[in-house]
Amino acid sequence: MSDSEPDRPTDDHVPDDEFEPVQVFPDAEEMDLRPGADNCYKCSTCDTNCPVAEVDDEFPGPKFQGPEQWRLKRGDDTDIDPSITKCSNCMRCDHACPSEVPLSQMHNTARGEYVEEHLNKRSLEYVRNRILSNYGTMARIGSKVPRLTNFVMGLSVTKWVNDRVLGITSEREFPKFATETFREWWDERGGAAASRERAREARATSGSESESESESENERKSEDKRVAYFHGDYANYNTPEVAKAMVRVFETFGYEVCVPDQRCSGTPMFANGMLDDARRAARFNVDTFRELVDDGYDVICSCTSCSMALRQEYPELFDFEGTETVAANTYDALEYLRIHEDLEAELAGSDVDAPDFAYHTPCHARNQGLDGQTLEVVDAIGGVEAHDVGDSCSGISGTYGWKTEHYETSMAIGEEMFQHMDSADADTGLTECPTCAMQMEHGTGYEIRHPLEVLEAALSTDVSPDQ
């Protein structure tokens, strides 16, 4: 080495003893660090795609609510930040993240921890959130006397009390209960036995059952076309026409439909941090549908939030036996038909007298990779036009937009969708999500339809209401 060259570092300072790094976070190995949190490299893509952060400057965004918060918890007993209650659970952050960080899983867990450890169980906020989370329980009571319930819930004094006492906004019209629930119609119609017979007739008409084949061969074919319908609470109590359309459409394609006992998917419970309630509902659903999957059934949902819960949130949050099996065999209704049937051929030559539609893709459909599928199906139907109103969030996010403190935020988020609907050459809305439908109707006054209803009309399932 020449005298002009700078000194180079040497290893003379390293002791002979084996080096032992300082354990900065001594309890870290005992904590749930949410696998994937360290994959976040702070690009902030989730924050820029968060609809709440876009309109609420005080909301720190999904990056803080997820990986940042879990990193903080490694070193000390940092409490969950109360701003977690401002997260709407739209799950757009999951879809946006380039590193596949399980953001919504972190948010759901954080909300559950916040509710369990910091929310007073005697507070009106907790009571309100528990009521909204367990809509199925209230709906089961209200649907016993639907006309009376609809009248009472529509009264100004009822809205005022709900708003001022419970914090359920008076700005919205409470969804009306049907005079006959879907399950009442299903039982009156003849249940699974009637569906089996209608599916058999459809297969015989289409030629999928051959007279030259043995009865056992035809029976084997029928066993390949069996689906278990997860209808959810809203389709049962409020929009049974959607559930009926689902049954009729699948029977038209020769599928035997069964409708087992079930609980709420848990989506509103996740969004409100009621994880104990969600766990009970999920366990019941997994136990029920696992047995059907083992018997050769696939699970079909007409609501994209329900399919999202069974496919993603259940395996992320719970480890019941059969959870992964149910998740792997759950499908959105249109998705399933596009996979297993030649929809384009079936719809060729169809001619439906229907209005033009302004179509909104639910965030939970987008998160499952289902954005665009409804437009493709509708494009194949003669006489029907559907205009995409963009990729904005509707803003209601289930129970989120029903809370008085979130109502203005909800409407601000939905403003872009409202404007696109108004500018579209249509005056009827179209979407798969029942709460998105509420927001679309609330913001524009349009009547809202479900894609399955349009598909039913296109397939000419000309039946009387009781069929």
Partner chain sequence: MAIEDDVLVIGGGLAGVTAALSAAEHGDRVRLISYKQSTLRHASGLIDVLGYAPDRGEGESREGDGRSEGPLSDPFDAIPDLPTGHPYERVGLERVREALLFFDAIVGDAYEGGHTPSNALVPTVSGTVKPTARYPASVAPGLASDARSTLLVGFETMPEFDAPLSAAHLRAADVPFPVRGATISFPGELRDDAKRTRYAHILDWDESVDTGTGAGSAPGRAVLAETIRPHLEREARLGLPAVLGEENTGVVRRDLEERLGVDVFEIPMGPPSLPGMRLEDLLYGALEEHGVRVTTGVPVVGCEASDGGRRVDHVLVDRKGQEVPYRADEYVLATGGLVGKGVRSSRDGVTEPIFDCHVPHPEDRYDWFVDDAFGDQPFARFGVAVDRELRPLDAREKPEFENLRAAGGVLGGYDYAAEKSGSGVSLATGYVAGRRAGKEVRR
Contents of the next structure:
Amino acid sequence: MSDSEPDRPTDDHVPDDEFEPVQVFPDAEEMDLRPGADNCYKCSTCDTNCPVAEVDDEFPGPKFQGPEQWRLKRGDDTDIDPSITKCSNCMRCDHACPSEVPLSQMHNTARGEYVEEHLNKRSLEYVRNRILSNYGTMARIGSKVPRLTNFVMGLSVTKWVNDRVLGITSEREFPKFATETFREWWDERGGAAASRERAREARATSGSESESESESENERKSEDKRVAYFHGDYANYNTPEVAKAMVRVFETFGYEVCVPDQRCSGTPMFANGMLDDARRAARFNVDTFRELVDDGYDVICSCTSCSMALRQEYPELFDFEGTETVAANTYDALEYLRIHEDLEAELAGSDVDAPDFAYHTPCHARNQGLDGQTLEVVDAIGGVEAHDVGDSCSGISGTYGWKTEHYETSMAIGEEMFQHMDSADADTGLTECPTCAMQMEHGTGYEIRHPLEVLEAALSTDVSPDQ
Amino acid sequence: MAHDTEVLVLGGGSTGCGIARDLATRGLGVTLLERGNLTHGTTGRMHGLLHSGGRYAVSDQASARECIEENRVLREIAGHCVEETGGLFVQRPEDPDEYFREKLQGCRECDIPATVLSGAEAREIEPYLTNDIERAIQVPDGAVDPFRLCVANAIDAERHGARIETHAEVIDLLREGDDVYGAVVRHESGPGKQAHARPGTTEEITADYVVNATGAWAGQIGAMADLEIAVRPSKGVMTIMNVRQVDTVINRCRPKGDADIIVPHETTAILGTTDDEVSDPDDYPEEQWEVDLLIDTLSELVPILRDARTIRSFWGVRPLYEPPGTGTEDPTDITRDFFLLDHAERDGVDGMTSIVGGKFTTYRLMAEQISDHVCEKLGVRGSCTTAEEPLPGSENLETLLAGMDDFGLRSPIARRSAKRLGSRSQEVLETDEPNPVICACEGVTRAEIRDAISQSGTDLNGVRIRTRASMGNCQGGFCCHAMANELSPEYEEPAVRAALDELFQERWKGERHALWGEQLSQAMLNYALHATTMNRDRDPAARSSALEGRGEDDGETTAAESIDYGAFDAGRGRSAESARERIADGRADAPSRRRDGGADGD
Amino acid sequence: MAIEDDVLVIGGGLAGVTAALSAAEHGDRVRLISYKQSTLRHASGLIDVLGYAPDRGEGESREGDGRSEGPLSDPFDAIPDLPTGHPYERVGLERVREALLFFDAIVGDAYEGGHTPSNALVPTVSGTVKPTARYPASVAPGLASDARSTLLVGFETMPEFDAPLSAAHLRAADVPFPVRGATISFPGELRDDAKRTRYAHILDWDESVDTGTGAGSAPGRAVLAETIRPHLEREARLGLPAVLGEENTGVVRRDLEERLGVDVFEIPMGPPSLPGMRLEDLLYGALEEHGVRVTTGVPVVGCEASDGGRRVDHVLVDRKGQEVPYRADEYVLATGGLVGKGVRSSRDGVTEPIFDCHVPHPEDRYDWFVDDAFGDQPFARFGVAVDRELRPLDAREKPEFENLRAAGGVLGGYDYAAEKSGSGVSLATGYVAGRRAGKEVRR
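With the form predicted on its own already on screen, would you show the form predicted in complex with its partner chain?
Shown next: the complete complex, the earlier chain at its head.
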């Protein structure tokens, strides 16, 4: 600012409107979401959907944390009620709001501001939250020596230290690291080249019935049938069987799969207000997948929180080049097949020898309109049934239920789901979300599977067994 | 003959309240009369701009100088009513460079701090400004809450012995020969704070001197004593946005024109305004094009306004005045200066002076000058301290905010409440009782509502302007009834019901001008809540009351006239006949009157 | 490829669910797609059919003669006299009766009122009484035509219900029973801004709470009962705000009744409404039971026509940026009114956003309302006009599409708030639209 002459042409350095030198939102923390409060008509539907407000006396609910708190803000205010850290980021309020208030965007941004302005960076809480939200970093190290890590994490002394010092609950068992990560398996299997070959074979097999499938036709389809897999950290380090099922299922339908380098989707970072970490991870992922989308790939996730992050949270919180493009071309795995393949016809006559399932829809799946989808697909598979355990939240919400101070809340929220699982006619759980699966297992002792694993089993009669 | 009061001040707007405070602190006996609640007239119907003087820096430099001086004074004495937002005069490409230069020059001549910013710099301050802003002048404009400011003046006047009567309409002036010596007032609800459903009374109040501070209504008051005061009321529309799109006052830097200012006010932004002369300050058309004009024109400065939610619009009437014979055609050309009309000098009628014209920012200065005049008339010596003494609520404000207690409230609620209550926060908010939020839009808690009720009784509009409760996006749909509930048990059920109905209708009045998009959905939801869920539109109690009013002195209603409860479902396996019988029995076992609730309402 | 079904119902409120269930009755493959949660959660959970005859002239205020019109004791009596274009007039009296029977079968003993054609008068949160045709079992003991003495109890931290004031208001409404009110502190460590679901949760699961008497903690229902006990005198029934659990309301009520020896009833509240949520749970349970496929959380954003614009070929569903086609033979539009956002407005006018159906409305915005808040509000009647098959009509009064029907709040021509007819219209039109759609599929 300068006390310049009145007729100094002050904007000479701005050639035109296309080039806008002022970055309106230099950081997500500075985003002004007050206009988002315009949509709120106070009906409190969000509050009635909040699993935390129902059990936690400290949490004022999403309406206050979202549109009301934002509306009360003034430009330079930094007041964010500390209770924002009680929000588990399940995003059920988003799904509920009949008036399209961007609730989770408001919560994420407020939480980011709170952590930035009010949380002591040297506090153990901050350290703990960073550790939890950067699970991938921990996992990368831990999975190098999976057996040792699993041993150490299971030791009671480790749990004691985690609980008392860091505030990571000792009630839960740390997820076991797989002895072979998905990426190790993938590389050993021959990577994208091998996948291309398998997909080509699958297309040739299904195409041979029509006799007319030419080599060039197959090539053309290869252009159409390319997917880039966003597996996320968990499927890589902990449940590679899910990731493998995804690859095999897609190859069965003739898709070439590629598995690019990637970082954590950012979900745990949003939930902990670590927006800087989230921004770095998101930027890397957007850069990687944008190029693939430009080359004709669609992005497929097997974890519904990952697809949620890429589709909704990235565009809400960041504006790197390509964010919208990636968002618009990201799908959940099952969703993608339902849209692009005649899944029901393919599954007709299938017969799977599997136990019946108690199915829980993750909140983040619900948010993407994916509720009901798994039940409909399982319905089309012979020999297996899935029973819906209701629309309650599992309560774990990623890292939330791992914090000592939230453990009880998490379990209280989960109680309804546990009861419904208990009364359902099944002893095995089914869900898309890895942390929901942890909670389901923790609360009931059931083994938990992923829908892709069931689908793989159903299709396997047609699939040549593979490694 | 001793008069009831030394000075009778007519009008409870900023000027009247300022005069009452000034004279009371000088030791005079003062009575103030206001026909509605405080700020009922023009003061309550302005955009809340605390002028830096920048707006007058080209056209009226005397006013500009007064503004910047008073601006500084108010920041000192009324910190809890003022938000130091700063202001920008922004220039669009089509706005004349020449005027921009004159504006800047004028500001400097009038001692108004002014800094030129590039368009980019202006957008750094206000990111929602349009991209094609050329440049801007930054000035110390502010936002002021006229309600709280008037209430603070009135409270201080009362502390110094003044009598403040609201809902007290002057229906005549007492004049004998060439001497005005008082007024006849009709109390809508009996003297003191308002209580609904009490019979009105009239009262003659005599005074040594009368000050007519009724602004746009000054002509009507004058006429009661056969005095002609040619006020030229001019209406202007203001539209309230649901949220603050800007945190700085945004002025359009071009010669006079409609729709050229956005004032951030509390949780909202207020768009202003227009300037149209009207014949009757109580009856003028409020039209769609006026609202549309504000939105369309101001979205040239802040584009997101075009589709943003507005929650209501209101019109204010400026008390413009020009001396006889000036003959200005366009009301925008009429001076904003104020005039002190001593009717002894002007009309040969003693005992009264009228004050007309002027503007809100300089209310204190106007009050000081007329108080000097009154003192001179009454031969009283007393010096003015209103520029130095902080207003109630504003004392020690800095200390309060620095070490602010959260009173067990969520932080933004505590912050907003403390801003409203100023140094009274502790006294009001520190409570052992449960203190739930009553108005969630504005973050107003029960303790604050009850404090306001202790000041304004069943006048829930008075509670509203003290607290902002019901002034947010739902426009009271979700809190009017909860506010009314707080009147109980101090006030009886029929009074509570009347108070609720009055507030609900008042809220509706302004919301009508915002009925599209989100606010229309809100209006439908409010309507559904109050009519469908609460059945307030077909309230059988209102029906019974109406029947009672039809001349049954004993207040008893008969079963035949009220709902025939016996004709309705009494539940499976239950006969509604028993209800009929009970009614026929004259409800022999009506409830005994008990402390925990049985006492009211029959 | 598109996701295919026989009937696609758009909208997940009372009308949409009823339409889906009635279409599914004959084995058609039905999908219900709902964007956000419905306005059921805003509503009291009462099933109003017709409480007052809409006999007021346009723009006339209810302050005037209209107010002397009392509530209708028999809602069906007045239906044949309704003006042309009213949704009940479109479907006819018999269908309204059938729809209520249909509803009764869906909800079973969770609701009462089916034993009589008469309306019941239910005490409201503000102390008025409201005519309604079906009411939750939890509301039943509180009816105003039941002459038993009554105690209302409110909670200090729930400012929208003041029990002593409501009781006084009921007395002013000349109810035929003695009624008092008392305010207590809800047991436990609730914060002053606790949500209603928090109260419900404590009671649902009988959470352990502090007794407040220094005796440590005890189950929530027991402590609540002990807190209320000293306020009860000889009353035969006890009214509490409608927060008596979400899942286990019956158990909560019975427990309190046994402890206190009185009938316990709920007073329906404004949003957020637990009775509304319970009804929603019931309805969605019925959808699952009847094999209706449900997709939620994603909006239908547009449609593609076929057959020269005469039929809806498929609709487009926005799944976080991807537009996915959903195809069916028949469609039911049950997206709600201004509140449910099935009808939208701007300064330029009023529209139906998915199919762009014609919504009749005055051109001048200032003709959308009247000055009395409780006057005859034109905006309350905004919605699509339909033929007798409930097909939305265009500006020339021709059906917009052959295979599109509309039901519930998206319909125009009635003011549910003034008439107290919202749920009844949703049931009757949902029932008819679903049934017709199902029939067309089978044809």
